[in-house]
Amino acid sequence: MKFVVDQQVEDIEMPENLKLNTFLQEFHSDCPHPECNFGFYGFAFGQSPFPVPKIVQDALIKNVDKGAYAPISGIPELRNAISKYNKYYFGMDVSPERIHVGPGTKELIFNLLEILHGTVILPTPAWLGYLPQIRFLKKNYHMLPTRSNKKISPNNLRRLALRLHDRQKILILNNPNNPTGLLYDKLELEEISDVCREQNITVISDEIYAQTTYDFSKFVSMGKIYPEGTFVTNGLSKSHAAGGYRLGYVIFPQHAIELKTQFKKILATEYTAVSTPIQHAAVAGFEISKDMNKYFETTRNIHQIMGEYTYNALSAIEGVVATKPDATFYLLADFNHYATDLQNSEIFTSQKLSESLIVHPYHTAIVGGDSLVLERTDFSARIAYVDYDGSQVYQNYLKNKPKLSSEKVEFVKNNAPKVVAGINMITNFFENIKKSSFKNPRTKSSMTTSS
């Protein structure tokens, strides 16, 4: 019997992160060089390496007997805890009635895009998960390329919005940002919110990396700046190193009463409710405690040490420009200085650059620019600096906290050797590309002929 797949699904490509994961697994199993049985240097996957907080683990164990369905929008204890969490950490006075719990922020963003009519504005570079969702839902969308500083220009946002004729426009704001690691400060958010009010732009503010902000006093939620027009999403995956728990939440804008019924209808239809034991475990994670404060402080300090090292090491490569992260565990590295050399080596796209870096002898995994909604010929890449044993590094940090710059460098070298070795491999790759290009330059005529 032959099964026919719906054309809408047929047209959707495999998400870039899963496609890359499949490619890496196949490559690793096929590599014939025994000295490379360690696998690869992993800069591609954005997953916090730290253990799930002990109090969250204990709460899950304690609540494994909770087998009943939970309320659609989340158990009252969890919504109350999330309300207090947002008041304590983010200064937002949010009633539990404005909070809806879902199986991860990815799903909740998808649900919001389902119910909100209008054209989506997607700033680029962007997290690789937004565009596939937008396309799957057949939403109208427009890219909003960011400025040279990789942040949204309010003037450019206004110009784009004026060209769009939908009554409602939807801006996806990712702050702190994946893939750049950059943070929008209060003034920048106020300037963006001014345009949003003027142009009737609804904001979906993906703040999943909020707790990773290195100087936490600098984080401001868009929900605080533009409360009447912002949906704020957050969850356990990055701050609590619990991506596998699949629990996120969305805070609805003030006075969005008419949307609640529609949203609950979507949630009930698609997944009924989030796993009840997981919700009870999450209560412990969102409750204010000394244990969680220590966990957040420790993990963000380690992320900052790793980020500073990665930024400095990549910036030391001739011609490479990198974003200096304020948060997250990513930065964006711009390798376009080597565009001609790469083309002379038959590397014409960012996807081909990613493939060239993963093969022997480099064994280095990155996420190329085309996956980040950049032009296919843009040789930029997201670098995730989390390829280390998070449990061991967490303990080592607590035993001996590095303070001086030299101590921090030694901390990275001793605790994240694959991060150090991987950056060395990237350095070697571009040195070899430059040498190869110098020896075998492709003339303009030969490039034209071959194409």
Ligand SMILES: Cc1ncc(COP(=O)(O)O)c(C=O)c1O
Given for the second form:
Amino acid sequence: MKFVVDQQVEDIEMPENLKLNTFLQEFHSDCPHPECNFGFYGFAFGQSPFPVPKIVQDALIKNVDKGAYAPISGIPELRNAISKYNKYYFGMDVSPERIHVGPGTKELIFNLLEILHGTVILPTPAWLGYLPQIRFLKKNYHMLPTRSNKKISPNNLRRLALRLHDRQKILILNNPNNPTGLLYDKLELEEISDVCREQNITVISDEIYAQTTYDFSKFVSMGKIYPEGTFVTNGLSKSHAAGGYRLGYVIFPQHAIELKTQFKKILATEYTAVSTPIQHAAVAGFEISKDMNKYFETTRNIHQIMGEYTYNALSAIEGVVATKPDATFYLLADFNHYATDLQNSEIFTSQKLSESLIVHPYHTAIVGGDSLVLERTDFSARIAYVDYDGSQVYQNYLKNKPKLSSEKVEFVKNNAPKVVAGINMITNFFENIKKSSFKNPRTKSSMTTSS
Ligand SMILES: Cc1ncc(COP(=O)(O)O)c(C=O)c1O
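Take the protein just shown as the form predicted on its own and give its structure as the form predicted together with this ligand.
Expanding to the full complex; the earlier chain stays at the top.
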């Protein structure tokens, strides 16, 4: 039997996260060295290492008997809890009617792109999830490269919007940002929103990392600054370490009543409703409680400690420039200082750089620049600092909270040895690349990997 795949699917590229998985698996099965058995230093996967909060797990167990379909936009208890969560943590007044629950924010962003007419503006670097969706939906889109500080320039946004003749433009704002770990402050958001009002730009504000903001008082939602034009998405995946639960929500802009009906049509057509037991579990995760407060505070403090270590260690490599994360568990490291040396070793693209780092003797997985919607020849990479045992580290942190900088460094060394070793591997790699380039400046020889 020969199956014919629809042309629309044939035409889309494999999303980067799938490509990465396949690549790592292949590397693993091909590697003949005994050292490969341990796996690799994992800076590639964007997953919180912590356990799902106990009260969420308990609520899931308690609700396993809920076999009935849920209402399309979510059970009322959950929409109420999300409304209060937004008031308590983000200072937003959002009535439950403006909230729709879906199977993850990725799906909800896809649904929003399905219903909203218009050209998409995608600031780069960007999370690897957006572009395949935009392409799949055959939407017009334009990249908006960020400034050297890796943030959107309002003037560049205006300039681009003036060139677009669509009635509506859709800006995808990701704050805090994956891959840079950076946070937009209130003033920066106000400047962007001024341009959005002026140019009739609708914003999809992906705030999935909001709760990880290290100095939490600094987080401001775009939904607060530009309530009439912003769709805010958030969910359980990062803040509650529950990506596998597949639950997210979107807050509709104020006064978007008509749009809600259209959106519900899409949800009902595509997935009916999110699993009912998962929705009940999510109620416990979004309700305000001492347990959840402690969980958010502890996990964000640990992310910050790991982030500071990673930032300092990578910045200590000659010529490497990294973003200093304000939130998330990522940073963007710029290795372009080594461009010539890399080229002398026949490494011409960021994809090749990722491949060269994953093979023996480095065993280090990173996400290269082209997966982040950068030029293929841009040697920047996303570094996710989550390769440690989250349950154990959570307990260790609570037993003895490091306060001084030196204690924090010790904490990382004791609790995240693979993060430390992986950064050492990256350091070795670039030292070797430089040495090899020095020996063979023009010969474009293959890299020697003596370490
Ligand atoms: C920026 C960003 N948005 C959305 C998602 C997907 O979130 P969800 O699990 O809610 O679909 C991710 C996950 O990696 C992400 O990094």
